[in-house]
Amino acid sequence: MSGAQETHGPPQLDNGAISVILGEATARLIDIIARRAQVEELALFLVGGVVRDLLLRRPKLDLDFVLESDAIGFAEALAADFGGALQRHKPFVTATWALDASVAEKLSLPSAGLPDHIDFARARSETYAYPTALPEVAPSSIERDLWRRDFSLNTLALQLSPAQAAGTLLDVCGGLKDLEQRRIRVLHERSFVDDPTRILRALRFARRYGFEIEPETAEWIREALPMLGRITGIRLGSEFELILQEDKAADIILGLQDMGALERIHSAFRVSPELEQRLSMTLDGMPRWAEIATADLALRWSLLLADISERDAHAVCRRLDMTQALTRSVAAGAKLVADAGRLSETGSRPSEIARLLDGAPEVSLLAAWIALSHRPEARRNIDDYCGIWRHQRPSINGVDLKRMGIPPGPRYKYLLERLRSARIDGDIDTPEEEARFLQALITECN
């Protein structure tokens, strides 16, 4: 390797250390891949987040390998020998190898301890035609590949091949020092202009590890904030999904709000200071009727946007390019929270509350229940709706109405809704009472 600066006295990342941190199965998998590259005398490196987290002694099963040669071809050869699906990304000269139980069996490794996929990339340089554009890539050396990355702590690389260089820790950007000093440092002044999603990533890493953002990096973030308005929704949405899976998701998002990042994405994008309490809801604190995991992304999105209007929720969802189903859930949750006053009215009949809640997706009902912790009456009504009222239906249906000689039409909906409301309100309990009530409705309509 020419030009790579080896650190003096770095932490050791031999196979034994990797086995302790990532588990024996993953360590053996890395060794199998390394030996393949050594036989072919290829320059192979384990790079980025996995090296960072190995040095921090944090288990991470996202394996990223870089070669100074044909990465796609190398991955193809592995898939040909051991099976598994291979997805090629030719514009970026990368490939993703999916590992399943059959691959684990051929590797003679337990599938439970392996990652579900591995990424391979050709060492490359990147140029940006204009700010926020996707990069144009060209083959390059490992050194230039590391310099194109976002933060110094993600530029560390562990060389695995050729054999004589195996175990060398490459630190061309000062990442080790920044790890030791617990700081997030970007590599160049235009980094956030080239890719403003790095603003979100900077705060995500800072909160995850308890690091500080280096002062010059923080200044470049402030200067690049307006660029967030030019990033595509799908890229922003992907970054927020990563944030929502973090243990300190609320801390990250509230930090982004404080620095003005959220309003740069969309003027209506704002979150409640109570977000941390909501996202930290445990299984024990959930209502009995809930069957949605606390880590469910749709639930976390709904809690994130629970305090803006339904209209604004739709607008933010469109900005972040969410699916129609997710947009519907998020907007419905926001509407229910906005309707907290009506949901809390003690004089309302159960059927009136039911009409407010009818049609809302399950995740929206749960999000509203969590967000309305300060509205006990609203919570009780949501509990009663989910546990009792939404299951109550009249025994009479449209077939019965037709049999009675009532012409099909809007009248059916009116009659059946009135019957259901009477059931929910307890005005009728038996089939006989229901029949009498229906007859009275028919007479009234006539």
Given for the second form:
Amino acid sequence: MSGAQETHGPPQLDNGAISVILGEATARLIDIIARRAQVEELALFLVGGVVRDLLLRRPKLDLDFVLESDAIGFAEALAADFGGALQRHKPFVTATWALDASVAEKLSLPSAGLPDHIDFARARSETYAYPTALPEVAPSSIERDLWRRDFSLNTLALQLSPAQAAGTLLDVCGGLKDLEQRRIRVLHERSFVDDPTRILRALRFARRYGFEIEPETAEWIREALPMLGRITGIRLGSEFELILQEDKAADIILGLQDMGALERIHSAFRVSPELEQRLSMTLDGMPRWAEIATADLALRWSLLLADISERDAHAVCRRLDMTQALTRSVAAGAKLVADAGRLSETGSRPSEIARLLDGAPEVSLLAAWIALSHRPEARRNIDDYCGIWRHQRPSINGVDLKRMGIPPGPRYKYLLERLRSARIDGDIDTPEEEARFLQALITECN
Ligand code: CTP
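Output block for the form predicted together with cytidine-5'-triphosphate (CTP), input the form predicted on its own:
Below, the chain from earlier opens the complete complex, with every other chain and molecule after it.
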């Protein structure tokens, strides 16, 4: 396989170019790590996404190093010299080195421009015991490590050590050509069967970079779609979280829907073409009462699943193994959007609207507000609820009722709710009016 290895003249990824793209601090950090490996004459490579993005002149602070020797030991030595926590993942022969401010100080680098962690891995091959299984790994050469990867554009490696090979760009799977021709291509026919999450990754990279999915790869995606049904919710959920953080999130998800991927994940998983407009909501377009960032993940999930019934939202959340809190937010948002008719009724009393909205998490209220852009009346009601009605409480409380000699029980809830409704509806305003209203209620109950 090493016969396939090629060295390309241009494009050059020397320290100067890296410094321009990733910043001087990160370029110097890479250099320090490279020199350490050179002293020990170890084969060290920068691989994957960072090399791809360097070639595309896009900054990325996610550094992945691969060694053809003990990566955990190499990371341990760095952490011993410069400090910082080290997390070891022995089954995958990898280690993550956390770079806190003290590490930056020891390295004499400004911590502002540095990544917060770096990953080191032993070059490895992977085999899948059965389709969709997590891979079993074994130490191997850099070439085999590159061949186990998802897309050709993610297989590029920049050699940093030993010194005589430093600066060599390894292109064993034709990644450079695909980068030039702007296409996403898998390395072999079984790639999506082994790991169907790559279907989601293919769309994510294609839309992010404006690349085409190469025809044979697209055909293999179509054939592997049923495999999506066998992937665990956790793995799918993580992929969707990555998608939701992309600028082109809506485009990616609508693309997945068009190719039939969403329905393979769950039959009720459907998104609206309006997703684009919803997810591109900026701070200026947000209501005044909202204190949630547009990038908030729970908000983005709620906007994604806003067009299915509450029950279906529950089912999709369960399929994606979401936490209870997230499921609650998503399902409450879907319920409010499904209730658009009632939320828009012009004749409704404010207290009736409040009853529809009471108990919904803040993020669900905001998701419904954003999703109901074509329902100005519903939006106004949500605005009034969030800005005014939900803050209105009667001055009389349970203690007052007890003092008045009313025996505690379900009646308390009824009386206090009626008082609150009357207050929200503007039927009572002053404490005297409240007292009179309560008296009338008590008489009515007896
Ligand atoms: N990889 C893979 N198959 C996957 C996930 C990852 O082959 N299902 C490989 C790819 O070579 C990828 C590398 O592992 O480049 C690191 O994965 P990740 O950090 O998820 O991807 P990046 O390429 O860094 O992408 P991003 O820019 O989205 O962070």
